[in-house]
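First, one chain by itself in structure tokens, the form predicted on its own.
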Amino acid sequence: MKYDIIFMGGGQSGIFGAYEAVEMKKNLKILVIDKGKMLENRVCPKEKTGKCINCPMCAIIHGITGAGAFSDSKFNMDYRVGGDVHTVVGKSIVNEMIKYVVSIYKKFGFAEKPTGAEYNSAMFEIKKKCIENGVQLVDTPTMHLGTDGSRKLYSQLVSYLLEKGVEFRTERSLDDLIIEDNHVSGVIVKNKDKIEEYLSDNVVLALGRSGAEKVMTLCKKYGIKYENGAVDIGVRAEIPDIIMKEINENFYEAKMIYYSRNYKDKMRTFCSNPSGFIAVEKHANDVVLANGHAFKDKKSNNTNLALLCTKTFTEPFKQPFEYATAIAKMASMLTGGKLLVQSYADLKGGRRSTDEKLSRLNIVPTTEEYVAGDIALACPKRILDNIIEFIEIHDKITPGFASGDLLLYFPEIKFRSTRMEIGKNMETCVKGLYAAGDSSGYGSGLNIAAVMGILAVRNIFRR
């Protein structure tokens, strides 16, 4: 069977792209393919047993509706956060599209008022401190679905797509593209031990953050233009809520950007989760990464957030993905496949953390999937220097942040190493092949991923 559009990847780009397609025209043959399971079948055993059993396919990362369904699901309502596709299509178009995506959210039951939309005296004081310390505060309004809230919303959206005739093929990983005379004509996927072909003259490649390596392989094979993008390497910080109270209550998430004094490297906070929980992501090739999420109804006493260093490499180096993966493997080697955690007091003091030392702190970790140790054994010095400097700067804005009760989980890595060359229509140099979401190199958040999926579909119809 030949399809009108194939979405290779069932995350935010694929789901919202499919929605746009069925809304624009009836009786289309739309196919969404993903290496994970349908949303209702995505069950993480850890939720019941409390322990990770190293599933062959991690339900937290892979599956229909993507990693967003198991994340904190914050939706930023501004082009400045979530990616930089505005450099291709323009700021006003991205903001206009974000408003449209919000209207879809509301259609499926999400109507919470965004935080950070109106300033008060406390927010002005926080922004003043940021300016005084050389920190850019990206103060965009943010909608917070919560991990539980996002699953409800996405369940309704997927049900709607099924009613409209959208087909889903799950537990199938992309093996290859079918390209003839520089025009895509379908995809080849692996279904366990079988190889399957699905045909279409329009393929939206949206493999998510974990698909960066596969995208690079395909670009090299077919001469698809791309450049080595950046990778974000850092830690997931966890601190008692009381320290973050002012920021949490006024911004929920205050995104901060800082450039280190010595190296001039870009540092940023990302994905803050008030009263949230540390999450563990297990990827292929023994890559174990830290993340975080928060629920609407279930709360902890801690806030977690990412502190990331953005690294862009120059010639002749062309393996940023492999570089970041090697760092993650080094950490996993030290811990036997768990996260590496260290208190900030021990890190500054040049000492490894132990379980006994951690038990003396005023903070109780929200995960047991860690080994106490020394981050300096796995993290490059330059990146570690930047993290320490950023923590000290953050302490001037949020007093108490650089305390001994700050826990650092290593590593947290955001793979965006393949930046595909695309036009304003999201199309690559291969006719009919579109790129969207995190794997394109232009996305890093729910908002931009959805925007790119919709823009790709609109341009397919325009053609």
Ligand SMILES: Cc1cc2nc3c(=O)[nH]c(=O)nc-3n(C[C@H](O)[C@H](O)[C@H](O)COP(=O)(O)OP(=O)(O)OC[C@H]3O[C@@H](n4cnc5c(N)ncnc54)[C@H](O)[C@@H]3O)c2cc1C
Contents of the next structure:
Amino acid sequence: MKYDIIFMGGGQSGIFGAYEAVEMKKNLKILVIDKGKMLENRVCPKEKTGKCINCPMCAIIHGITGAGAFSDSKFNMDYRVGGDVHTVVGKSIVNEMIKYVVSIYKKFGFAEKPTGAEYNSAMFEIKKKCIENGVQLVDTPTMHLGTDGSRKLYSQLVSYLLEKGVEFRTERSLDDLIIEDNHVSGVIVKNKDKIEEYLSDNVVLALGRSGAEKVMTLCKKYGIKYENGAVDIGVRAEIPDIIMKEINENFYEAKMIYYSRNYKDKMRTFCSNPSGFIAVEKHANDVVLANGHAFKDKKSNNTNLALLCTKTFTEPFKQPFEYATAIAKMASMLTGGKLLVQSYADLKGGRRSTDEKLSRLNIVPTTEEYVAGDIALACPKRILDNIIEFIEIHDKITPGFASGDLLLYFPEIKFRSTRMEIGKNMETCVKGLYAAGDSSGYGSGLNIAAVMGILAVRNIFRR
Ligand SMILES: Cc1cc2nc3c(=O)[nH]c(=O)nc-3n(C[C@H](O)[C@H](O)[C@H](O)COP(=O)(O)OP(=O)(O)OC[C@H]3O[C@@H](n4cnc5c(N)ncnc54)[C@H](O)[C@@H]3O)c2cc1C
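Please could you give me the other form, the form predicted together with the named molecule, since above is the form predicted on its own?
Full complex below, order starting with the chain above.
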């Protein structure tokens, strides 16, 4: 059977693309393929036992509705956050499409008011401190579903797609594309030991961050043009809520960008989770990354947020993905496959952290998936210097941030290494092959992933 559109990857891009397709035309044959499970079967054992048991396929990042399913689902309502596909299609189109995605969220029951839309005196004061300290505050309105809220929304969306006849093939991993005369005609997937072929003249490649390496391999194999994009490397910081109170209560999340004094590298805060929990992303046994999330109802006493350094590289270097992975492996070597945690006081003092030293702090970590140690043994000096400088700057805006009670989980890495060359229609140089979401190199958040999936579909119909 030949499908009208195949979404390779059933994450945010894939399911919003599938939604758009069924809304645009009835009786289409739409197929979504993912290496993970259907949403209702995605169970992380950690939810029950509190411990990661190294599942062969991490349910947090793989499966229908993608990495967003267990995420905090902060939905940024502005083109400036979540990726930079606006450099291809323009700012106004992205903002218009974001509004459309918000209308889909509302259709499926999300009705809460966004935070950060209207300024009060406390917010003006925070912005003033940012200006005084050379920090850009990217103050975009944000909807916050919470990990539990997003789960409900995605369940309804997937049920709707099933009712409309969208087919899902799960636990199937993309092996290869079928490309003839520079035109895609299907995909080859691995279903355990079996090889299966699914045919379509329109394939939307949306494999997320976890599929970034696969996308790069395919680009090389088929001469699909791509650039080595940036890679974001840093730490997930965790700090008692009381220190972040002003920002949390007024902005929920205040995204800050800062260029370091010595290296002039871009530093940014990302994905802040008030009263949230540290999440562990397991890409492989030796590639274990920090992340964070927050529930709407279940609360901790800590806020976590990423402090990331964006690194771009110059010729002849061509392997940012491998570079970042090597850093993650180095950390994992020290911890036996867990996150490496250190208090800021120990980091600044040049000492390793130990469980005993951490127990003297006010903060109680919200995960047990870590080994206390010394981040300086695994993190390149330039990145570490930038992180320390950024923490000290953050302290001027949020007094108490640079305290001994700041925990740093290493590494947090955002793989965005392969930036595929795409046109305004999201199509690559291979006819019928579209790129969307994080694996395209233009996305890093839920908003832009959904926008790109929808744009690809609209352009398939236009063609
Ligand atoms: C813990 C966590 C918290 C986050 N919090 C937020 C947040 O609050 N706000 C926000 O905007 N963003 C957040 N993000 C990022 C956000 O989830 C992603 O940007 C978004 O999901 C990207 O959508 P996507 O469709 O590009 O990829 P994904 O949602 O990652 O989906 C890609 C899918 O492709 C599948 N896949 C990968 N490789 C293959 C293969 N070879 N064969 C078959 N299938 C494959 C995967 O199983 C996955 O289901 C968070 C991410 C994580 C992990």
